[in-house]
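The chain below stands alone and is given in structure tokens; this is the form predicted on its own.
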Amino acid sequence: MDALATTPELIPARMLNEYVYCPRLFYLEYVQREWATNLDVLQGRYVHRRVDQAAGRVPRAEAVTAEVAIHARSVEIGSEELGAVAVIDVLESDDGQLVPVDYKKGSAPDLPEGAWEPERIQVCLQGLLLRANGYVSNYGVIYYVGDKTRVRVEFTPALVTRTKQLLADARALAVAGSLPPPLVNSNKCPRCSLVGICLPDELNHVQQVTGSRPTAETAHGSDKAGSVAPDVAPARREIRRLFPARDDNKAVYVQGQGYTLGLRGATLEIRDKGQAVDAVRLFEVSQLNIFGNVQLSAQALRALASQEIPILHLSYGGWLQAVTAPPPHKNIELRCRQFQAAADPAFCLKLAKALVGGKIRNSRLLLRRNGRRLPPEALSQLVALRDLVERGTSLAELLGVEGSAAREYFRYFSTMFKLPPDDAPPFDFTGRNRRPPKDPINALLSFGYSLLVKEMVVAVLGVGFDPYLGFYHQPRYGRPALALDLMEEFRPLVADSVVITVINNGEIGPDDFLQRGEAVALLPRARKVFIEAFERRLDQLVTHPVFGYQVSYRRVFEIQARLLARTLTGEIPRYIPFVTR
């Protein structure tokens, strides 16, 4: 695919000093457009909110002469011969010719050049623009904020051949199509805004230990290994965690039926027949969780659109009904490769295997730790199935082993439980069962389980797959099958490891349920301790067996659907599972 097809022809100098810094980030920016923030895009931004603001006039080439002074604010030129564009932040006039002045926050370096390569080419650029439209220039300047220092540039034919060179190189780079190999152990990553997205340490190490560095071709496809993702070594060393280990924001859920949402100044606030009950900042709000009938004021709506905060619309009960999300996400590339792969059976068989294997380890794994008087067959029933997963040769098959080891797996999840003083199970628990759910433990898995498919489509989202183009569940109308997919390792470890504390701790009781007839339903009270205990299980922190370093369950969602990507894009031959020692 000709990736600059999808892009603008014109390559912005801002990009072209990611290139020099990082090709890897010039491609995630400029291609894919990938984008987030961290304390240095904000100090940027801080630092350009005057120059930012367009003023002043600069007259055409002809009329710059000696006696023209110019001073003049954001000024966007651009030359289709050169293949560029720049907004340059300050442009003088000296003497005749047009001088750009380019705002960095920090303090100059102590080098001989006066400043960084990025940030000379960058500027270099806009001179040749300046240039390209009949302007003289010369020379430019670098102002770094932070100690007020202006350092010159002097576009000496050396760096004017570099700075044509480099900018060759990033368009041939952005047609190739082709993401460029992560950095290796490097100093720049750490303050690299989209570390997080880009996982360089972490690719590297499962392309180390996996010895070799795949292609698209191979990643899917005719893969003549169709190998079960087997146990990836863990990290000799702590592989460097260059990201937060958990989200300072927070999941909002509003339950109250007929309550209504709206703005006050930057600030989200939830009423109750027009008297507010609770308020929340809106930069502290990673997602708007609200359940049945409540109101969202369109002032409201737009501002969490405009931070990029998805809304979960969910039945009272639980059910995920929609999502009211900024548009989707432009990394168009990676949902080319899922559909793709999606028509792949080879690939999907060999996800698929992964994804299930993970479950039935992650779930005997609880049974080991938590299960009592557990009869030893129980675990061994587990590893055959377990190792069926892996001579499986059909989605079918897969879809019969795993319910195979789903009705194992539920045979002996009582034995988890506390037993009271009599030896009596606290809750009447047989076995799974669901729409409607007939037992308080299965109206709580079921509710545990919708909770974990929207923080699996938020994950999915925010990566940029589709979350209704699945791999082992298929297509079905209004089934996000991708999310379904990715959430099944995860089902044991978070789902049903809250419902065993839920239980455990006294928090919910048998007084907490509804009975409607045959179905079981919580109550109000009972499904706001429930969504707290989902809440502090998705902020704990949780060793990540491969990487090495602990990050919250909710980041290893995000980290679980990035690395998915990676297998599509060809960056690591298979997906490897979340599977905890």
Contents of the next structure:
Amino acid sequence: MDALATTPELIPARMLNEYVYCPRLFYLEYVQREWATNLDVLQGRYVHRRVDQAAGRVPRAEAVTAEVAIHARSVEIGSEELGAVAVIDVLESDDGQLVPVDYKKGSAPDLPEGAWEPERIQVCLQGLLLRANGYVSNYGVIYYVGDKTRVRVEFTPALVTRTKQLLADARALAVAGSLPPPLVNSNKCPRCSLVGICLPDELNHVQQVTGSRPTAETAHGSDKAGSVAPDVAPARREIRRLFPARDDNKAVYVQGQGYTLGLRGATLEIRDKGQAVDAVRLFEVSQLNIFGNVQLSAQALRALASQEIPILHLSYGGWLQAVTAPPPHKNIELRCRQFQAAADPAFCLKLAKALVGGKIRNSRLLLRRNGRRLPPEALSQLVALRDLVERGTSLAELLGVEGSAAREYFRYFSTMFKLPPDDAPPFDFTGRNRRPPKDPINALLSFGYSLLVKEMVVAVLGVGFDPYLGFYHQPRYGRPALALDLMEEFRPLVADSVVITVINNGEIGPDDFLQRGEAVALLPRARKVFIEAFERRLDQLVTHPVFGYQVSYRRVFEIQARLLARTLTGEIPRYIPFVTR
Amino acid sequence: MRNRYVVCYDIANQKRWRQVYRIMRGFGDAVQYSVFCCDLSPSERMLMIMALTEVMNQREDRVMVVDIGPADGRGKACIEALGKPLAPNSSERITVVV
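Starting from the form predicted on its own, produce the coordinates for the form predicted together with the partner chain.
Let's see the whole complex now, leading with the same chain.
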């Protein structure tokens, strides 16, 4: 990124280790400041629990003699000249010279050099930093905690030259400001903590199919089994899914008016007039949703923030009013790109076509799957409108087409409800209305969309976007336009589908609504049922149409947001909407 | 995917016992005195161990961690309670709505 292409500050020796392991990892962590914790990261922290506590004294260079015994922990050392900095786990003395000892959690590898290259380079840089500060240092040690082995690494001229070269390369990469391509089928990826951010195999696949086969359009509206709607061919074999299919953590919704949320030990306690109603363990919370008048203690707020758990403040009716999240994501490069792209009408139009096209396909699919006694023209009209989207020349035109498609879709929407067993009047639904919704189905749809919006806000914030700047939805005060953009293709798949499910299963009936004048609202019990059904839907595994593996909808949201980010940085030529079969 | 763990502890000192109890409340459900039942991913298990080693006295205290298998498989099937029934494990919910 040109604007950020200043000389980087001192490069930490740890980051040089990452560069040798994978340049893309270095770029993501050091330039874009992406960070993720996995088991290996935690184990690493665990084995460093002692050496990370600074202790011991380190004399000045001239005072180091053969008689002085040094044993210091967590020693920070830097050099402007080298342009690097390091924290040395343990610093020992050996006959007048200093020996950096680096702790590693695993066992010593079976290699002639005794240690992996990234680790040798890292400890060599620590040695060079000692030398730059006037000390004598001719070898370092890598201590493998797993099998308690010390591996001696001599700072040979060859290793020193290589280290300096790699340091220069890493700096050049940071200055150049372009994300290196992912590794191909590497066995380094599965245990990399950033794999869910980097998406190596996914990107390689998309680049491969879009690069070699541009716009291989399938016949419009062909219904043959297995035909995949998006214009990107699915993977011939399943792509490695290198991250968990589901988010095991749970969303917490508090809608009891007057409830308070407080911290009790490591649990979040929900209280009504001082009496505990429920409690959730903090580590299990994925997000906290607060409807209306619910109090949150400052201690709970801090505890949630320290774990980067977003807090969503919604009106009692479910409209997103505020998001409390830790300070914005450090990936400023992405936000710069977002603002540049949003100012480019051609890019906005191309993306909007993908989004609207995806939405129409998914609407049609939902009707085709669930509609009863559906007139054949219903589906063909949607196909025709989808073709119009392809030929659209302006955002205003797309808005018009999208409106017509929505009208068509909602005209047949009630064919998806099972008929009531007796001749009780079914839910009255003829079309979409809102602000306020005037019938129960519209009330459910509105509530479903507002839940979906906040889900998308969480997804785009997590990736590092500004949720208020969209490409299709133009910015307007207080409207999370980017979240609205990305949710288009999921409206039918998630929100509408939940509405149909709760009605057809009889989970929500005509008695669950409150009529006030023209407006219809959900009663608290029905809201609870609906939220639970919505969360079940998000937890459901779905086969990804392009990558072929199974993931939950919640993960799909994140993947789509990341794909959009990669489209903005130019790594993939265009955004691929999520369209199920 | 989470595994179910039974975590039992003998802590020699009142103050540390209290601290261990508070930590464990953040990771699982208390099922008996000094016995917790926890559903944890490998990372969460590591976090628990890190939190416990912080407060334990390595010479006087002992915490036993028993892995009884996948939380929704063997982990669920192999615990039996005689007498008073066990409360359902609170981590079996997808979402919490109150």
